[in-house]
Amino acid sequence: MFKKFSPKEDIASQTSIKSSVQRHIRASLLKQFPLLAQGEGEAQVLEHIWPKKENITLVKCKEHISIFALHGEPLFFQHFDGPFFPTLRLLHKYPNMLPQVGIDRGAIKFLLAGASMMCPGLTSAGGMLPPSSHSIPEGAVVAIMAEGKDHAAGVGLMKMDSEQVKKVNKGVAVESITYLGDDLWSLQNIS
């Protein structure tokens, strides 16, 4: 999705978004992210990266691609009406924040590459799935996690359960949305 993204060629407006939209964002955000409600009140994760009195920024982009931002820095995005997904730099600072899935060490270079994730990369030996009492749905955005790093390497959305992925073992398990090194990765600051 950003592999060949330039702010000044990709952005086409930035506009604040009014305070009824930004509760419905927030809505969404807590729902989708069920661990970005822990904590009470000001202690709440979304609070500390969000706090509710700070205007976030709507940068509108080519290709439907709407990125949130607060004082310049891209926190979420979102392609059309779909899921919400945190970059991964807040990731970085939040990895609490999403499902965890890994990849074997074969499996980095494809993905720093902007490849899909396919199954044997998750279940050979260097891969991980949760276990079975905490199964992955189809469709929820999740973090890659690498054999052998401490940080996410991208963040990406799962194309079936981690279930099936275990029994299937081939073809697509997780569709990489945003990867290390892509221009979402290199883009600090929207200016």
The other form holds:
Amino acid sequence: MFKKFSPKEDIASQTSIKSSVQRHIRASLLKQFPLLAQGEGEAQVLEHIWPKKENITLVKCKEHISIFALHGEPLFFQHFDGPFFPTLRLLHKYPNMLPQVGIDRGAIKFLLAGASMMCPGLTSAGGMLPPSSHSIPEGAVVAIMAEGKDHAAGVGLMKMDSEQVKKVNKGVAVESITYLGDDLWSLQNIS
Amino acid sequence: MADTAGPSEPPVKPIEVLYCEVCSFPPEYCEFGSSVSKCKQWLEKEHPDLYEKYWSDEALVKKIGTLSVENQKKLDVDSAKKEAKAEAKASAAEKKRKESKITIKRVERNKRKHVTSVQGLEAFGVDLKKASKLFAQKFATGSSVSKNLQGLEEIVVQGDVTEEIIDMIVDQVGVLKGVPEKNIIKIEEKKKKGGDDE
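Can you return the structure of this protein in the form predicted together with its partner chain rather than the form predicted on its own?
Next comes the full complex, this chain leading.
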């Protein structure tokens, strides 16, 4: 999604959003990422990422991508009204906010070139899929971890049930949304 | 995860991730970047312990893990190639940057009134909007960023301030830092004859 993205051309508008809308966004973020809802009041994790008093900016971009940025630093983004995706830098800070899948070493190169992740990369010895008791449904947002690495290499969207991935073992399993080194990664500050 | 920390402490603390200053990736991913050897140097200098962790012989052996030796070799060759490519690209960009010119043009509006247009500052990493603001402040005139006929962005300053702008670039004022004076071209554009010298 962010393979080619130049802030100069692809950003349509930047607006600070109404507090009522912000409240709405907060609620859906909390719903989508249970990790962020941990803690009470001041100590809530989301409060740490995005303090209630701070105004978040909505950056509208081409192709119906909206990025939510705090003081110019992108935090979350969204395609149409789809699920929220955390940016990779945020995910690095809170690695447990998303369910994780792992890819083997051979696939890292392709992931960092922007390719979608195929089933064999996840099912092979170096890959990692959750056990069937914790299967990940289709359409879920996942963190793509890599074999032998501590930090996530990308954020993806499941194209299949994780159980199905094991069974079919062919074709696209995870669509990569943002990955290390893409243009969203290089966009550290939206001015 | 859910430790019972103090009341104002969030239950999950953010992890501070170290990023490579050369390629901006976490250092463990440097090997997939396009400047591996530079990243290695940086890491060795700044964080020798981490360097040991990622690049010592043991780590390298471990890293190969499930991959066959052949595949690993291929990967190494690929990364070397990628690095060479990125370097070539960078040097080409640098060369282009050195060659690119700043054109300062005096354009006649009517008779004795002129505007000065400055082109090509963006090649030196100057924020055009900020530069135009600087000119406006300095000369107390109007100054704007606009697209010219070729679709390139230029700064248009009211009044003939050619020399002053050159002086500013020579003095490296504010945002104009890093703009080489050698690359300046001065042009005076006269309006087509007719009616002017009556």
